[in-house]
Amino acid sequence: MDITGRSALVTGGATRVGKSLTLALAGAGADVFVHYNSSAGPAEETASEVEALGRRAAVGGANLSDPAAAAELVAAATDALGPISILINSASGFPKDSLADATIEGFRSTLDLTLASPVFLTQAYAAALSGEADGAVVNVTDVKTRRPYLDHFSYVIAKGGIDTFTRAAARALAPRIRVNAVALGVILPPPGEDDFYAEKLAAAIPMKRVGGTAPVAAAMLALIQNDFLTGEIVRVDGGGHLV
């Protein structure tokens, strides 16, 4: 897929990894709708950076803890930028719980934001993509779905669902829409932690360093641009899955 002139929707596109994906798409020639939940100021700043790259930008808020907001978000992005041909499902929480102390409410809330909303965003996006138009979806998942966290139980269950959803949607939407994912390792410090925390984690992986967001953006672009890839989950983890 040639990204130039396409319109993209990036959930959680205002900060952290989501911002990097937004700016990478703009740098490759896409117009971008930047979704946010509570980060309105950073979303506007990110949109300004998109425009500085010579592309159109729009912003919109939605609480994706309610999956019913998905269809409205796709409609808002389409109204702002025209038909959306690239969807990046990046928005996610990172709550702390374990199997022993998980609650029904917390578990449901995590699944709604991290799994159900990407599912119904993709459904709405596919329904809105008209005629013979082609499209690409990239989901953001976590390498820890294979060797799960003990203290982010609900989160890793939801991301495991994203892995399965990526493969199922790739089959369901082929050949017109391709669905792939990037699985992240030590990319940034988790929310609430500092650089030293991330560096300690990185010391245990083969590459011995924190990845930063650039490798994630590069992997996303490669998945979109290679039109014979679908159902793939690319690990961006510095070899962390090897240890």
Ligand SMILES: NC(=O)c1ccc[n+]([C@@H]2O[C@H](COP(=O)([O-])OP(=O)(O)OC[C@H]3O[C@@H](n4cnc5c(N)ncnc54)[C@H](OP(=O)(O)O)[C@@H]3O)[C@@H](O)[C@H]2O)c1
Contents of the next structure:
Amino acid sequence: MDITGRSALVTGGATRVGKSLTLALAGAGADVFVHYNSSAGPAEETASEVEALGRRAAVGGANLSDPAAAAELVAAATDALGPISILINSASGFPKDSLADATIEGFRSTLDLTLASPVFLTQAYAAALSGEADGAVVNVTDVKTRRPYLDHFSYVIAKGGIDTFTRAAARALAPRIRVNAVALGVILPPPGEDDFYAEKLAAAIPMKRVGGTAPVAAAMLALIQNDFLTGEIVRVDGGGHLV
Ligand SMILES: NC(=O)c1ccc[n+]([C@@H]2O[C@H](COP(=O)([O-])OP(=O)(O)OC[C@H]3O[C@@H](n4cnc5c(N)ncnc54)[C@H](OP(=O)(O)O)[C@@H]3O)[C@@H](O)[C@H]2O)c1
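Please supply the corresponding structure for the form predicted together with the ligand (the preceding block corresponds to the form predicted on its own).
Starting with the chain above, the whole complex follows.
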């Protein structure tokens, strides 16, 4: 797919990983709808950076803890920028819990934000992209779905659902819409943690360094641009899954 002139919706596109995906899409020629939840100011700043790259931008807030917000968000993006060809599901929570202390309420709320919202965003996006138009979805998942975290229990189950959803949606939406995912390892320290926290984790992986967001953006672009890839989950983890 040639990204030039396409419109994209990036959830959680205002900050950190999501911001780098927004700017990479704009750099490749896309107009971008920057979704945010609490980061209204950063969303406006990110939109200005998109415009500085010569592309159109729009911003919109939605609390995706309620998957019912998905259809309205896709409609807002379509109203602002025209048919959305590219959907990036990056917004997520990262709550701490374990099998021992998980609650039904917490588990449901994590599944709603991190799994159900991407599912219903993809449903609404595919329904809105009618006719002959082609499209690409990239989900953002976590390499830890293979060897799961013990202390982000609900989160890792939800991301495991994203892995399966990526494959199921790839089948359901082919051949018009391709659905792939990037599975991240040590990319940035989690919110509230410092660089030292991530560097300690990175010391244990083959590449021996924190990835930063650039390799994630490069992998996302490759998945969108390669028209024969669907149902693929690309690890961006410096070889962390090998050890
Ligand atoms: N950082 C890493 O090393 C790493 C590793 C593995 C996987 N990942 C995955 O990569 C993606 C981005 O990671 P990140 O570290 O940049 O995430 P992050 O800093 O935790 O940001 C999460 C994003 O999700 C949005 N969000 C949170 N709660 C929301 C809600 N209720 N409704 C709508 N949006 C909500 C936030 O929007 P606002 O800021 O507007 O509230 C924010 O943009 C996530 O899917 C994460 O699971 C990251």
